[in-house]
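Take a look at this single chain in structure tokens; it is the form predicted alone.
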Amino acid sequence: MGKVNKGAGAIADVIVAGAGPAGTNAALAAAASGLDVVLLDEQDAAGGQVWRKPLDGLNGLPETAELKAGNALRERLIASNVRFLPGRRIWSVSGQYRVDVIGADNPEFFEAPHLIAATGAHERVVPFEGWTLPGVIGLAGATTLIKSGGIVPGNRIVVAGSGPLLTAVAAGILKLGGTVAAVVDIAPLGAWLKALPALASVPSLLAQGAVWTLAIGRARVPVYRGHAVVRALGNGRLEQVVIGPVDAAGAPVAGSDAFTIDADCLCVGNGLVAGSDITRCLRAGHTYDRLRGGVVPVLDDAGRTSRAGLYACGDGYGIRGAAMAESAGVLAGLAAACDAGAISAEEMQRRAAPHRATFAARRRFSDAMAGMMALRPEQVRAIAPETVVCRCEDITRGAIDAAIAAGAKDLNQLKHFTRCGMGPCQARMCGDVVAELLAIGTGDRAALGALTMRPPLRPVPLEALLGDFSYSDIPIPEPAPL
């Protein structure tokens, strides 16, 4: 196939959206089967959030298992015949299938009969008073600073929320010489002990977690289990974090005293939300799965959706972790190759077998970690009326409750009443929590589904879509005869 020109389109056999562990392995598997594959990603290098590449020219960062795995993946990609196009922001998907992107130059589009969506996940933060203060960042944002730039996000840092990212971020800060004032884990110690047999099913990952935990212990960082952030305080920026005990469901314990920790940075996150934007935009069948990160497409065991030629893999389509994302990517790439006639069904099954085995071996560990990160309804129920929930449009919990009382009964109606989800993030930050608030009134979160997804999938400036032109380029018709 020819090289893509400015503002032009190109044809391929398969388009893969997202170059994390899942998408890159999907592209490699499809290309190894003889297909012409275009791999698109918004970042400058493959690897995704988990195996993020450090910034160019940055030396001296600690070598981690994630960095080694990412480098190995990037080397495999360079050695392949996959057409990897970094720095492309996908803003529209349509047809069967056309993908429109914005890159460094003018708009481009790509067309293929097979599209693999591997767009990863985004973090969830359950709102609390003061969460919009400067100095409060997400755990995933902190991870990006640590992995890409070797940057500690503050001088005195509180790490709070739920799931394995807590210990990973705290240990990463300590490794770079930073100060962690406290780790605040919503899960009680008993929840971790209960999960221990499942975690032991993957000894290497359990050992990694133990190394992080020991590093936190050696630094004598206070760890508050069964606690959550009550509010963040500061005059113009974060100065203090107030935390208090919660019960096993995530609800504040009545009558218990909260206490304050001095800090100039709070890294907080409450799990991940599956980024199923592309499959939702193309109206594939979806279901709600609290354990897997929300609304996810219905897939067969090879990643096929309900639409012919459309596949999905990785954390964007069910939170399972990097190892399972790799295998899911290979399965989706093989399924696309089989459906395109590049390999036989028998060859697909033969090559898929070890990756299905990986899925089976990692399932218990994955389920345990996903359970730690799943949204806790009682934590959402405890959001105060004056707390901002949709930060793009500055919509409070009280305004959302008022809209529900006024008759908003589904997510799109609530969006119409309040503007929740109409801002630049397109409900990525608030959508899961807003749906949970609506479910408090309706009683059925699964029945609410998700907000309707439409292009643009990501904010894009109008000038980027217009490209380079002058007024002399605009055709002016001849004057009509008098």
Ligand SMILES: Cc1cc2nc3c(=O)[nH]c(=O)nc-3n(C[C@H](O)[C@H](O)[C@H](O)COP(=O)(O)OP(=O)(O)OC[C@H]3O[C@@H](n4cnc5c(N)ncnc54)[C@H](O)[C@@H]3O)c2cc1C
Contents of the next structure:
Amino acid sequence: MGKVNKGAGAIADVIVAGAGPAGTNAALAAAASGLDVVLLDEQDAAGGQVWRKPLDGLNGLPETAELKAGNALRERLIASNVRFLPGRRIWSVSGQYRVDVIGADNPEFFEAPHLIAATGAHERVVPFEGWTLPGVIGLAGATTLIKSGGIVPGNRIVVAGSGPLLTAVAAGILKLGGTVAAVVDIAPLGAWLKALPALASVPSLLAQGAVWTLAIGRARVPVYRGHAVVRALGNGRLEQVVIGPVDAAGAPVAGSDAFTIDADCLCVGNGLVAGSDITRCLRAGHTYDRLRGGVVPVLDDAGRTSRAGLYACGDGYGIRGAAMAESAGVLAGLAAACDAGAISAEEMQRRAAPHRATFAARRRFSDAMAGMMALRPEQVRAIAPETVVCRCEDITRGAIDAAIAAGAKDLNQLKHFTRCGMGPCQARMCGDVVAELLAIGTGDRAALGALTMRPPLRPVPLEALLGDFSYSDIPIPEPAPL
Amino acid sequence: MRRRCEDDRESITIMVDGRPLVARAGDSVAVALGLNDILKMRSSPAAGAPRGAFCFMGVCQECAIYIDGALRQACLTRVAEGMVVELRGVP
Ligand SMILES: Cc1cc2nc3c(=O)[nH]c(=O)nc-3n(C[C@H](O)[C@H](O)[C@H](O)COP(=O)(O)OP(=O)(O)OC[C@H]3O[C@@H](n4cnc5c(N)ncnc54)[C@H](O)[C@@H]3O)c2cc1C
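What I would like now is the form predicted together with this ligand, since the data block earlier showed the form predicted alone; can you produce it?
Time for the whole complex; same chain goes first.
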């Protein structure tokens, strides 16, 4: 037997992982300082989640502010000397620093003394009965269909969950001519009113939200605030959504009436998780921050992690939203340029100043939004025993509770007791909900941290790596501490 | 699922469980199936429950199905003329 096909390699000054608002701005800032920058993304175009590019060949998509912002970013990238390499999925990060990717063809790897992690957040869905039925999709996932494909995900759609994506998705569906059967927001009206002064601190974004809300009102879509999905029903696919009132903490109100809405699609999400994939993989210092979406790296004011040469920015490393992701990206790019000796500390401070100002000015808005999206422990506590929590392995709340009762005290133990987190999603879908369940007993969510993270960051089709293969070439992860 | 904008792209044919299905070049397999009202992609290995595409961003792995003989995520894989998609499980 031969070797794992490691593919071709390339060297740069800086590698930026992820071409969303954060990573693209980081790459542009570092390249403008004279560094050789490689920017990697698994998508075909820059823009990330929020500024996703519509597929080529589709016409007549709504001219949104997000589309314009994305086009502007993509133009700046083309005009720069950043080596943008799209269609590359990062599956491993190691050393100081090596990034392994698979693309359409062969595996490749890149090496640089500076690595900027900007891989973005993913969706959180707090489990309920029936959430695994086909026709139930993620709320953030729905934005992908709407933006890149001009697609409405169903004929009668219920939009449910928490945070600003509710209005964005409902308005997006309406704009495409689709039918929204109901918007179900776990937050009571009072929570939004309380957030209003903070939201008004960025008038353009508040106005955007207001336009969406008006569109929903004009279409006479029923909006149920202080409500959540109780269960999804259907024979092999979604047919009905049962919703009911919740209290201010997000727990179902006992004895209150639930009611049923006919729907063939449910878009549901409860905020975003900062997966911190790359910084966790490289064992930088982390802390638990509920507001910021989970276990996030400890960063200085320019995005430096505790590891020399490793930087992080954007929602994947702390939920702050697109506007702050851009500034954080510039700051991380400048920090890398400064540490690489391309610019002086004075010049870095001078160029960073306006972005620090933007970052500070947006903070209040972003904290308020992050607060609406943060995990509500009471909602997790209310998950029924028979509800599947881990989708990969069909593990129920009851089975998780049984493992906890049998002595599982931390996340890695729980994983070995139940297989929760061993499935192909590697706990990305259920990890922070499971940690919250475990914390009911221990009382200290922060101390639980996150599961030990190791490559592959994303599952890799084996045949992509197995050109010729020898066992000594398999990267062996360090054993999980039990 | 419905597409609600103009689509200038060419139509191609993919084979799903041995039957031809029309798709648009450039779409993902998950979208192509969804636009043909095929939502169930596989059964969960433990409980045998029906599952379909869920996160549409490559994270949840619910849409990992056999495409041209290899397990691939339908939401991240583009359709191609003559592509063979198996929803019946391991071919
Ligand atoms: C599915 C989804 C939809 C969203 N929709 C909206 C919206 O409509 N409006 C809004 O205001 N906010 C939305 N958000 C919130 C979003 O987090 C921020 O608005 C903003 O996009 C954050 O910018 P970022 O650069 O930090 O990350 P992102 O924009 O998420 O960019 C990260 C980039 O990294 C790439 N990437 C990730 N992992 C890998 C890997 N292993 N290999 C290679 N590339 C990788 C991704 O393809 C992506 O392009 C959404 C979030 C998600 C998860």
